[in-house]
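Taking the form predicted alone, here's one chain by itself in structure tokens.
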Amino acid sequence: MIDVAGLEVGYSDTLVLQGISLKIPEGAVGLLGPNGSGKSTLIKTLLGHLKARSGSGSVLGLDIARRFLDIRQRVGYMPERDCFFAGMNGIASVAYAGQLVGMSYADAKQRAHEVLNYVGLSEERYRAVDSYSAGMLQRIKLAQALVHDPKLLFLDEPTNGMDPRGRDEMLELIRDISSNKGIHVLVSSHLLPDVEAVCRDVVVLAGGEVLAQGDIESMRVSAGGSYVVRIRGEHEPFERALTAAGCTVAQGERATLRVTLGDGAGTDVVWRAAREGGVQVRHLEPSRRSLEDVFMEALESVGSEGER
């Protein structure tokens, strides 16, 4: 869906994207990072609003340096900041967005009615946009991004300023778009729960560098040989046997144990400890970290490299 190699982008003397390389697959993908990490700069570069100092990239197979107008016709963009004409109502704002990418006025207006209904603004379509609440503004930006039936959506902080109910409804819309409408979605956010709720894959950015990328479920599996274990029987003899075998044992959730194996050890250590401790293993699986754990470990790895 998106392919970037050695991309450097900056403003004046400040380099924002530090020669990043990444491949973003189809489906719903999260672009995750703290404020100032380069997420919005990357999106603007992919759309041709910013010119790269070096490197290359493509979106939907189209070169970002030469085919940016074609890219914009195929991509829907929901920016982080509001951008509306004062006094224009909802239907006119969305129809105008369609005309900007080449739709006729009649087609754009008909489609505007459809997408405003889809995002939940059918009753507010004739109200002036500058009278909308923060949550309504987020919805109309999504409608503008959808009006021309794009193949790919760039959503920059899509739940920004929304209350909990509105946030849940926006995330449900994004799930529906990516799962049922045949539209690929790139969700740029600093909110980890939002990304985890709607995305299958994630790219982690910080300081203009790619810290991690891949399938969220695979990244959540602990890389340190850590397992969640539930047993039937007395814990103490089992834990003593594990400790003697070089394992680290900690209490987990819901009466489970979190067992970290020693270097080079396999799960056979757990079964031997169960035999020695006279317990029955009822549950054994690799422990899974939250996306927050993955994100924080990525940030810490950069800090550790900087200290060396």
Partner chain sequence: MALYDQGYRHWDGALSGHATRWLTITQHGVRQALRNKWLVGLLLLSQLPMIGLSFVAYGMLQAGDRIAQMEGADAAAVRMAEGLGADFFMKLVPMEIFWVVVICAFAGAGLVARDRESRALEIYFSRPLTRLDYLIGKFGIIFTFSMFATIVPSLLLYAVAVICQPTMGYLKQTWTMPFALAAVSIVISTSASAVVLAFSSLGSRYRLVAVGWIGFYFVSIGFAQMLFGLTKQPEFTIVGFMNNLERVAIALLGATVRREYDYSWMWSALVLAVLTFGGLLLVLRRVRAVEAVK
Contents of the next structure:
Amino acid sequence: MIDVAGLEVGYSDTLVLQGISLKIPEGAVGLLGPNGSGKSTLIKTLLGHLKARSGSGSVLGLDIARRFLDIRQRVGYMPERDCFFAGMNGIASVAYAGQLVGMSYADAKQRAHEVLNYVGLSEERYRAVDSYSAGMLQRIKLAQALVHDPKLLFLDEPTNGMDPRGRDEMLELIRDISSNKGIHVLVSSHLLPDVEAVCRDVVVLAGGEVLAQGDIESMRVSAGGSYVVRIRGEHEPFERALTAAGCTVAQGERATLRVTLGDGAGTDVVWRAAREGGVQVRHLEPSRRSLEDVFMEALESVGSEGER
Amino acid sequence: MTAVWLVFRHTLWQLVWGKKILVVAAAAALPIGIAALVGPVLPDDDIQKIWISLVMGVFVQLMLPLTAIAFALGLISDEVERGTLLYLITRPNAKWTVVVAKCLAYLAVATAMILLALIGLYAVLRLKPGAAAIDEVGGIAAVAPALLLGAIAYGGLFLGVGTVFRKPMIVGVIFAFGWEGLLGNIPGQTRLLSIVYYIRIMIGRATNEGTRFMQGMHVDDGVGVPSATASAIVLIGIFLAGVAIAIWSFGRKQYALSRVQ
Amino acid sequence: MALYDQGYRHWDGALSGHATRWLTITQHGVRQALRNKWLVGLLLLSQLPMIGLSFVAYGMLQAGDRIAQMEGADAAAVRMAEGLGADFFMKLVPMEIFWVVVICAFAGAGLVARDRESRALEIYFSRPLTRLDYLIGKFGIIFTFSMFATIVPSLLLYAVAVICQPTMGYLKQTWTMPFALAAVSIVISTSASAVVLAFSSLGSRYRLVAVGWIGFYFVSIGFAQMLFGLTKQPEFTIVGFMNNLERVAIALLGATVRREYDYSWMWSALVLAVLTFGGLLLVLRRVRAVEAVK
Amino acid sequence: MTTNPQPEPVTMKPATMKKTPAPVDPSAPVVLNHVSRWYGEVIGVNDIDVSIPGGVTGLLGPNGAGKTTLIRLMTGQIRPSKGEVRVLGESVWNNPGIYRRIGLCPDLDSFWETMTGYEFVRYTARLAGYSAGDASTRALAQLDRVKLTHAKDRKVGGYSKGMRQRVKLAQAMVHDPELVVLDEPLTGLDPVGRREVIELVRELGEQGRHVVVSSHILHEVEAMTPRILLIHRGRIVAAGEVHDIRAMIDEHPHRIEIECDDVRALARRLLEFDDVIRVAIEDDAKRLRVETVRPDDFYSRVPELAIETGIGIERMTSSDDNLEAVFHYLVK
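Counterpart to the form predicted alone, namely the form predicted together with its partner chain:
Entire complex below, previous chain first.
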């Protein structure tokens, strides 16, 4: 879908992308990286806004240096920052965005209604976009990116500023687009759970280089024999009982315990310890690495500090 | 008091390094440019006339209101629009300190700009032989007090306008170039309502050529023209009223600063 | 019985080619702007000078009728061509320029500035558009309105002058006039549009841009008049934006050269060309999808 | 982290406890006394009567719920239309002195762009009343704390969004305030930055400072504090510890997923208990979904059951016990 070889891109005196090579597969792919890692630069280069100093690349088989107009015709881009056509209502903005790709006025208008329904902007579509809330702006940005039925979507921080419900709905839309409608999606986000929820593959960039790439499931292999446990009640006797049974106990995130069982032991030692300590086990789960762990480890492996 | 000094220093720095100073500098360069272009062509006798007409025309009509629009209107409203006001009002200092500090910064910058422009113009005109005639009618010392008082009056007024209104630019421009330009030039009692009138009277009374100029412009058409002192008092009064309104309005207002798009 | 997908549907309609993409921006912008009643009002007001001058022309034609009765039709045609000649149409030009400036402040100052303020440029350039497409499209919008305030009144005024003539003599004498009027309209509209766009691309608050543009117009006139008034040297009027437009219009129409314009029109044309191309280049430079790296 | 979660009473709260407002504690750091605030016709917050106790509190709510209004009221930016806001025992409106004790990190992305990060933080410190020398030391210390030392001499205008967020945090903490109010402090930060700021908030709490922090990202709020204040349509919907709040919501049965060796055997045993209202076996016959109306009783029973039957319970999770579930139940 996206193919990049030895791409070097920079602004006046700094080189942002240090000659990266990538093959981004079809489907939903997450693009991760700390600030300043070159994510936005990569997207801007793929859209033809920035010229590569060296190296080459193609999007949907089209060369990024020469055919960027054709690329933009087939790609939908949802920018990170709030942006809108001032003084227009929702329908007019989306229709105009369609016309700018070359749709006829009638087609664009009809498509605009359809797409706005899809992204969940109902009555608000007749209101001026200037008065939209952050969540509505995100939705209309998605509608504008979708209006010409692109083959590929670039989504830059798609859930920024949305409240929990809005976020869930946005993620549901992205999942639907990418898995049911056959539109490939590249999601760049700082919210790793979001990426985890919608993407199959990820690319991790840092300092203008590719740090890790692959499908999320295989990256998150579980560390066998280790469990995440959350209890309610006195910690001390419970932990003592576990240690006595040959387990090692460590503090996990969000008030959880990370319990590693002794060799050959089963989860029943946890239950016994719970009975002994007189506590409730509220949560028990084989521990897996979260995408956040994967991300942090990848960063630590290169020891990249950089500026964020 | 430290707070006043801090905000004063910061505002001064904002004004000096901001973009708006370019507009004022352009206005300051205008009379100098005219003098430089016109000077060589003109007979020496006209030099007094040029000095006074540039002071009365460009300085009073353009430079003073423009300085006030550029520097005073935005003192509060710019911080509101950008949202940076929040950092000033959520600190343990009384609100009036902000207004007073910003007002002082305006006075400093406006005074400096006007004096520089005036000295520049004077210097260019003095290059001509026989230009000493300017001093006979009244040089910098004669016109500067009126101009500075004018700048103070405009500044106070616009500080008030810029605090009361959310988008003060239109109000300011209409007042400075509409109201002032119109009322100040219509003979009769209505011009007592304009600021330019008092500035012109002060300049006119301080200079010989200015008096003639006043008669030419029907400023001095006989009866009831205020004295220089009275004019000065009016100008200072306008300044104080403007600042008072600004302090009152700023203290009362609740600034619900929302995310800037 | 069939169930239809109520969610997202694919679309595979035809897309128009890239060549007329700028036209979309122009059409859309014009339509958008016309929804503003104030602008419509201004556009109508901009026709007032023409209506006023039409009455003047009509009055002169009444006089022409009497001449025709007394001295014959040919003589009347010659007299008419003198009375309703270049100098008569030249009266319309300063008024047209004034209205163009007002309309540009109203409908042109925000064209790029508002796109910068609301970051709409990011949406524009995520589409298959080049910066030139954008520039031409935006230029088209304000050019259209400017032309409405220039070419329409001047050609209508000429039409009034022709229609009311008793003979074809006037038409024969002045047939080049409509072309000259069109050329003047294009010069005024092009340079005003280009300069106001340049102003618009410099700021992101359109009110400030409008104030700056009006200021530029009046200050440059004031500067020119003041210099000319003090020195009586005509060359100084070249610093006035409007003065240059007038100087070129005088040359194109072949009107009488007033004392303040006593220099070659080529100089004015050069100033206007520099302003126009400089302005357009500035817009191209200022309009970018990618801003400085953050 | 070194803090253990405080032991909580394991007694089940009777159903009648539901929706009894917590008594307002007048000595709490933030007290809102029947506060309403409207903007013209539009209501921002409506009759809020609540005290925010010390420590870290997460302020949650959908867009337009009144969070920002509440924050503005707490920090004295606006005056309540009705009622009174007291912070640290003082009234906040028109009381500049209180800002010695409050630090605010606004959600506005506004700066004097041409100042450097250091100059900005130092300026705010000086405005808070510190001498030039003190202000410099403090600014440097705070910039170090938010990991901006390497960029302290660059202009804020050239900062990335994450750096701007950090500089705002430094500014909020530079005068060692007793109460820190953080409005969406994680916006624009990358995963590393998010982790650091979450850590920072917890640290502030441990140092005994009071923190009110608003955010949309629920799992991050959960990582900062167990205690929340949930606001919806201008009113407080819930206040307290997430798990307690969840326990009080009894109209929604608690769903628990269990993965074990012999699902059918476990299902049979579970159906014997009267608090279990539904047991469903998932398609792959390896997982059970249980719904209970008295989760406390249910959980107390599980260890015994697991040991007694010997069916190895590999996994037991509930999506209903976290903040996300609480949020969705209460904000309809």
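Just so we're clear, the structure is a prediction, and the values are computed from it rather than from any experiment. We call the rigid core the largest set of C-alpha positions that still match within 1.5 Å between the two forms. Numbering follows the first chain given and starts at 1.
Superposed on the core, the two forms differ at residue 233: its CA moves 2 Å or more between the two forms. With the core held fixed, residue 273 shows a CA shift of 2 Å or greater between the two forms. After superposition on the rigid core, the Cα of residue 23 moves by less than 2 Å between the two forms.
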